[in-house]
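Given as structure tokens, the chain that follows is alone and in the form predicted alone.
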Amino acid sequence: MLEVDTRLLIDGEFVEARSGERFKTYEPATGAVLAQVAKAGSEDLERAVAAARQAFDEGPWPKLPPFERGQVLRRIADRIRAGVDRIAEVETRNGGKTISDSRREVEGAARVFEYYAGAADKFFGETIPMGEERLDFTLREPIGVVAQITPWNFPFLAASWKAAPALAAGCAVILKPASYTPLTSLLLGAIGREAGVPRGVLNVLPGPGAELGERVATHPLIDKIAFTGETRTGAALLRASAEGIKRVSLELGGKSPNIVFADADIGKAAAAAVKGGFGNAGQSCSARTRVYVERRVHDAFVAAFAEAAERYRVGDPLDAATEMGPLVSGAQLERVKAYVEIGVAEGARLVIGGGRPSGLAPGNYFAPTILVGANNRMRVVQEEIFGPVVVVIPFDSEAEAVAMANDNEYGLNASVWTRDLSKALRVVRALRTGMVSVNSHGSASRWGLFAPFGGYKKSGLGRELGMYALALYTEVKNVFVELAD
């Protein structure tokens, strides 16, 4: 029993659709449908924009001292670990995503809330000297009406990740999630409810992005856009919402490389490309799949790290002991097939899988997938996939390796494998992305909440996580002051 109230959350109540419509929602791992949840169109966003905008510019949600709201923000935090196994099984039921997974996840959301709840109060504007007859400071206010727009990759983290700042900086929020993966947004939003989030101030609108996106970009009671997603999608809400001058920040796509040199710690390289490369079936942005190899252990890697992939279990995701489930939907899998296909009539080569793993009951399922024999220029190299399907390509010097690894259009993630830390250090200043690991798969968002997230070029504009994201949800105000009589 999924136990999901699957109507639109909206000035605290659920309630139905306007146009009393309704979506399926499925299950990847069964391809059975899973829930019918309400569909949001443009009469429902007014009525949501409505609640926010009133909560926003009447009710006693922004004006709260930030202490105050950050006890609210305490008791989401408790309520979402209270209930971590019901909201891991509805994400890993709905998204395809493995259970242990999900519940890392959801504990993750448990700990995003806590951070805010703690930084609602901490984040300062600043005095700035001008002599003793004037006084300037700054304030940092609250930028007004968010909606934000979450990917069905991670529907649960994503959502928190940008509800839980927003909220701490005092904003009303207008949460839309993807279609694919509504159900725990919904979850979240009835947890607000019961925290005591105040009327109007966390809407939940399910509902096709097309439609809503558009009115989203252009409304003119909506002061700011933060999206999670395709790339193009973001550029089309880019472009939609220069007209009223919007406020958006943009977290996009990923083509993420990962260095190998030959003086690394090969075998525990090669194991963390598996991980790297294949953790929630390649659906991750920050994904490492463009490996690069220093060739005199080219050859090495390759055998290890796929040796390393077929002990990955893939199968069912409610179950434990697996290690990746299916993709999302079918469309998706049939997206990453063709890129294979792609890969090997450019003359890339197959190593392992390349299409369904053997054994598994009907599903999205796709094995993990090494290719080698490649170059920079192919189509799986240069393209995001989000799927399970790695890249290996060898290189000669760290000069070539840093400009392959750069030679693309996204930004976002990187990770850099050797035992030279001058080394490391420099490639880390060279790349040109967001974030870089070194010696690890790890990022800010399994491994802590006090870092920027966030790419260069392609991959977005903003940075989440960590008091960055205060800056996304609020203004400055400059207050000048003459003490001079």
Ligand code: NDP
Contents of the next structure:
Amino acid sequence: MLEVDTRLLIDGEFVEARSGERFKTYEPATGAVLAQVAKAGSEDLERAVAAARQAFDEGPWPKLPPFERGQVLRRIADRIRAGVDRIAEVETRNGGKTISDSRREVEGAARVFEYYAGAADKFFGETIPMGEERLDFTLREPIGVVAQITPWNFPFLAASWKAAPALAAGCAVILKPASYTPLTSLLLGAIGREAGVPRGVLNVLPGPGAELGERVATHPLIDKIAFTGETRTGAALLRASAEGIKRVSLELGGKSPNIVFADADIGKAAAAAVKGGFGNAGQSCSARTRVYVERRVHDAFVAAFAEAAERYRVGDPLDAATEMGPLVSGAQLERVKAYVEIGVAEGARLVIGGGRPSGLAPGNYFAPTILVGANNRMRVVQEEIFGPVVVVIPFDSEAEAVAMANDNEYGLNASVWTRDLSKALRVVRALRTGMVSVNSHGSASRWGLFAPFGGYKKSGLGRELGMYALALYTEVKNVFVELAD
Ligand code: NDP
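Return the form predicted in complex with this ligand of this protein as a structure block, the form predicted alone having already been given.
Full assembly next; the chain just shown is listed first.
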């Protein structure tokens, strides 16, 4: 039993779509239909916008002392924690990610709500000195009604990264989850309602992004859009919202490099490259999918990497021992397969993988795949595949490694492996990415969730997490007071 209310959450109530329509959501491990979810259309969006507008314009949410909003967020965190098992199971069955990843992400979501519960009353304005006869200060005010559009690769966590700071700031939220994975966002809506989020402040609207997106972008009563997904979709949203000068923050694609110098701990770097490239079945914007290895250790690295990748346990995502589950959909599987074929046709060579692992039909499984013999301009090196495919390329100098790493339209994340601290920091400075990890495959967000997350170039606009996210959901008002008689 799923125990998820599969209706829309609008104005504090779960309701059917006006059209009465529902859409199917699937279980990627089996291909079976998991649930039928109410499908929001334009009339439902209008209802949600009206409810959010009223909740924001008439209060009480944005006018509450921030500390009190924080208390509601803390109750949400407590309820998420109490429901980890259930939420994680729904996440795994709907998105295909392993149960251990789902549990870690749901616990991470609880921490995000806790963080913003405490941060709600710690993000404030400043006083600008102007002499005895004038007073100048700034206020941080909530931006208003915020539409948040989330992806399918981290459904519950991405919704929490977005909703928690927006709610802490005093905004009213319309959350539109990805159509592949709507269920845990509906659970989040239900939890918010139980925790005392007032009516209209958190609305959850599963429905087709292609139909709702244009209206969200042009709606005069929506003040801000926060989006995570494909760069092309983000660019379309930005174009459509330009006329209204809407506030927009974007967390987009990545093709993150992983630079391994010969003086690094090669065994450790190779083992980490497995999780960095194949974690979440490679469906991660931070996946380290381009590995640049100093030539004299290239072959040893590839051998160690391939050996560790072959040991990576692919299978039933509900089994606690599984390290990699299926891809989210049949369409994603076809896309990944097509990319590997393109890579091989362009001259890259398969070391391992390249197709479905045996014995795992009918789920959307794809084996961890390593390609070598590629050059930096090939499509498999330049484009985001969003599957378990990693390309390894040798380099001869630090400058060449940095040049190849930066030769990409994305600039989200990166790793550098070396025991030489000066070299590590030189490379950190030279990389055009929003985040860099030294001697680690992970992002800071995996450990702390309090460091800024976001990218340079076509990887996005703005930074999520930490106090940075509160800046995304507030406006600055400057107040000037003439004190002289
Ligand atoms: P999208 O960017 O299309 O989807 C992300 C979210 O945007 C979903 O909620 C989706 O809704 C919504 N959406 C779709 N079209 C529009 C639109 N015109 N206006 C507003 N919102 C819209 O990504 P896909 O799910 O189609 O995935 C395609 C590829 O994108 C992946 O293979 C991957 O390469 C990349 N991707 C990257 C992510 C990242 O974090 N970097 C995350 C997800 C995808 P709906 O689900 O209803 O279509």
